[in-house]
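Next comes just one chain, in structure tokens: the form predicted on its own.
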Amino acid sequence: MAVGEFAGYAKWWMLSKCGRKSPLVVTIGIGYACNLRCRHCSIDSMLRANPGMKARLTYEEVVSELRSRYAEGARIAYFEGGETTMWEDDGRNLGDLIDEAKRIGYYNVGYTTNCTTGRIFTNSDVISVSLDGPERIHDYVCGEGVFAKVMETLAGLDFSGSVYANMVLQKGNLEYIRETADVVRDNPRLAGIVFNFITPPPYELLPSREERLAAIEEIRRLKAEGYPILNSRKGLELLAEEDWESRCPKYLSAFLLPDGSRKSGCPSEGTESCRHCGYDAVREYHLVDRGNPSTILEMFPVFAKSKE
């Protein structure tokens, strides 16, 4: 991490302790369109239940949000979907959004992708790839042949930044954590894996507390064995607890959704989904907010390091 970048994060943290509660991370859902229908994703059913709803942001809307949140203090920008690589607006694509975020001054810019559209944008700092199990399980979750396409895309990827896998833990793949970690460890293109539990809906895929605890214990074993697990040690402890509504550092993260909704904190705040939060970043943000030294040392080199 460059000295200026580190100083910028340190300044943000000191100001937050002095009362300036501004976001550090802005996450922009640029569009709901997706080429897959993963079994744990509720976007398709939401769109069918709400015909005519706004489902894609324009280039001007995204850039306006990037500039506004940067002025407030945000220095990390992530683009999410749907499937981000499908987004287009008046001849512009995801790569143009990444370029603009960098011109504005964001230290770290990344996006999530299912890696199956044949489009990868390599001007970002970080790419997060969905990986919900070894081949037979990932295909069960996301569709036949998807795993092979992901591996094919990764094998041909010419990218100087970091590529991380993201596994959504749910009923149906909890028994395959180690096998998935093996895939990541053995793939030279993948730098590590982050584990999150599903935040419902759908509720039928929500693990029981016992299943959750067993999964966390397995992940902790893998991390102790040297697997490239990106969840912090303390974050894994806190991942056992679901209800984070009162502890979530909402000021730290800002969202803009494809329907135009602008949120400070989680879009699920105040809902039943919030009470079943499975998002690891909430725990990591909480620990960073509290100045937990071990988490800061573990997480910043992963999520706040630019390519330069």
Ligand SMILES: C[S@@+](CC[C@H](N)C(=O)[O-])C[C@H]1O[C@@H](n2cnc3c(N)ncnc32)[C@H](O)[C@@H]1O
The other form holds:
Amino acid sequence: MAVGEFAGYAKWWMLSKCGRKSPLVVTIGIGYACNLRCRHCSIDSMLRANPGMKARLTYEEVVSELRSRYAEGARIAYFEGGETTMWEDDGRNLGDLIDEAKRIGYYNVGYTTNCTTGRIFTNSDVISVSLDGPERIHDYVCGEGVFAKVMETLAGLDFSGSVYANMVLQKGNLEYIRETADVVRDNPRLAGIVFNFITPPPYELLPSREERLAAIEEIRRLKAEGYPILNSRKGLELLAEEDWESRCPKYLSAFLLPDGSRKSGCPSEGTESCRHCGYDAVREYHLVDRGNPSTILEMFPVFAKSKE
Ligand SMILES: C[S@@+](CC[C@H](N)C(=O)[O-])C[C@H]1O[C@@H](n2cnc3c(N)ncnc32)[C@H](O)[C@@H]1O
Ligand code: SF4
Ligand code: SF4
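The form predicted in complex with the ligand is what I need now, so please give it after the form predicted on its own.
Below is the whole assembly, all chains and molecules, this chain first.
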């Protein structure tokens, strides 16, 4: 991490402690279109329930948000979907959005992808890849043949930044945490894995409390064994607690959704979902907000992966 970058994060933290609560991370949902229909994802049913809704941002809308959040203090930008790599506007694509975010001055720019569209953009600092199990389980969650496509994309990837796997724990893949961690450990392209629990809807895939605790115990064991698990130790402890409505440090994470609405925390802000929040990031943000030194040290390598 460059000295200027470190100083920038430190300045943001000091200002937040002095009462200037501005976002550090801006996440932009650029478009809801997707080639897959994963079991745990409610985007398609939301689109079907709201025919005619605005489901994609324009290039200008994205850039305007990047600029205004940067001016407020944000230094990390993430693009979300739908499937991010499918986004286009008037000849521009995700690569152009990444370039613009870097030009504006964001230290760390990343995006999440299902890795199956044959399009991958290598001008970001970080790529987060969805991986919800070993082959048969990932295919059960995301569709037949998806795992093989992900692996093929990773094998052909020429990228100097970091690639992380993101697993959403849900009924159907809870017994496969170790196997998924093995896939990540054995793949030279993957730097590590982040575990999240499903944030409903859909409610029928929500693990029971016992299942949740057993899954966290398994992840802690794997981390102790040296598997490349990016959830901090303290963050894992907090994943056991489901109701984050009152603790979500919403000021820290700003969202712009494809319909143009702005949210804080995550797209589920102010909904029943917060009572079953499964996102690891919100635990890590909470700990960073509290200035927890061990979490900051564990998370710095993640933030520090930006290309010089
Ligand atoms: C909405 S997707 C968009 C990016 C891309 N299409 C992908 O799947 O990676 C971003 C991440 O959210 C996760 N996700 C989807 N539905 C979720 C849910 N109900 N709870 C928690 N995470 C979810 C996906 O598995 C994925 O890792
Ligand atoms: S690939 Fe991403 S956006 Fe598409 S259905 Fe799966 S989780 Fe949802
Ligand atoms: S669901 Fe979203 S807004 Fe609600 S507590 Fe979790 S991260 Fe915060």
